[in-house]
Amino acid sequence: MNSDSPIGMFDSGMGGISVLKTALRLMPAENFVYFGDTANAPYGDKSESEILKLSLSAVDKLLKYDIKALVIACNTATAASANALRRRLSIPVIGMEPALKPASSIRHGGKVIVLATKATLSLEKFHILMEKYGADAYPLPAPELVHFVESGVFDSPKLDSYLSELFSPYKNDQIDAVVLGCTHYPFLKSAIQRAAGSGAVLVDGNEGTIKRLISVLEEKSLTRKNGKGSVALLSSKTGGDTIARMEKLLYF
């Protein structure tokens, strides 16, 4: 492992190419490796121990092209996996978790709508955050945008429909940010902006996850300075046109 080595990723199936996305702004001489373990998406109904073998699992595949990182790129998966992962491995592990705190500092009397799977909500990483930046913040499971992604559908009636009746609760309080606490929800911003309202700043943690994983690389001084990256993306699903889509997702 040096800094030539890449970077490796992983998500439960397409969200976390929107965390690529942003590294690949970010840092475009690095080279990365991504798994999407698209076979058994979405992680976000499933128990936690399951999520951990799953998660276990995607890293080993990953471990076999001498990462020099692990980008958990799943705010599910972090709180699942990301303990044991940093117990098992020697190399960096960095997680996610909805962007929570950067929201509550932009609330102004009006509330925070918390978007993310069944499973984020309700692990103890989410409660930890709430207790400490939860001021007038509203968790709101939203299960089936995972789905709306993966089928490549990211604006559509149906999709308005179904955040329409999300947010019917809320439709006549002041909304003053939404959390995409999952990194599929960056590809429906347009949709979800729309059943918020306008006045909502929708914030997601996929950039201060990347910076961080900079400062990182940094003080081990495993920073690839030079050159162009690359990216290799991998799935769990075989065959069919799972990795042109990825790719797709990656440049859209």
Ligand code: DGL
Contents of the next structure:
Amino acid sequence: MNSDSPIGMFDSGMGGISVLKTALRLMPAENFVYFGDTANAPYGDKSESEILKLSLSAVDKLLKYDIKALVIACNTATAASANALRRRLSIPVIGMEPALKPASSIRHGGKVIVLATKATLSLEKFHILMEKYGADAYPLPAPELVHFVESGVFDSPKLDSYLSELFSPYKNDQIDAVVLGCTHYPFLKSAIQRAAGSGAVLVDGNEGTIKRLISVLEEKSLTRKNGKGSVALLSSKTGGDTIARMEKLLYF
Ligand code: DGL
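If the one shown is the form predicted alone, what is the structure of the form predicted together with this ligand?
After this comes the whole thing, all chains and molecules, with the earlier chain placed first.
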């Protein structure tokens, strides 16, 4: 393993492509291998032990590529498996968590809504985060959103009506920020913005995660600095157009 070795990333499906997109912008010389566990998506409605099992098997696939670092490009998988993965692997493991800390710093008297999967919001990692940064923060599980993204729907009347129903308990409130606590949600920004209102700032953890990755690789002298990097996309769902849809999301 050396600086030319790829960085491995995985998610339950298409969501981590939003993280990979940020990585390509900030680290254009790096090589990446991305695994979307599309056949098993969504993770967010599963139990912690099921998510852990699926995450370990996703990582086994990436380890075959001699990866120099692992990004768990999924808040749900991070909550269920980051500790176990850090114990098992000798490479750096970068996880994700809902960006509640930056969101809480832009709050100015209104509410912070934390959109994430049911699993993310129920696991211990999130409770610890809420204790630290959760003043006037309201967790809002949004189980359907992953399905919209996985089926390639990013804007539609059905999506708008789902979101307006979801946000209806807050319709008379001042919403200062919405945390996009699942890596699928950045693909739905326009619709989420309409539902939350134009005064709400949408905050995701993608850039923070990639900056952390950059600094960890620098510390270990594992940064690839020159040339153009490459991307390999893999999915547990064989056949069909999954890889083509991932490419479309990544490059357009
Ligand atoms: N993209 C994932 C996350 O960041 C989860 C989506 C799912 O439920 O599979 O939480």
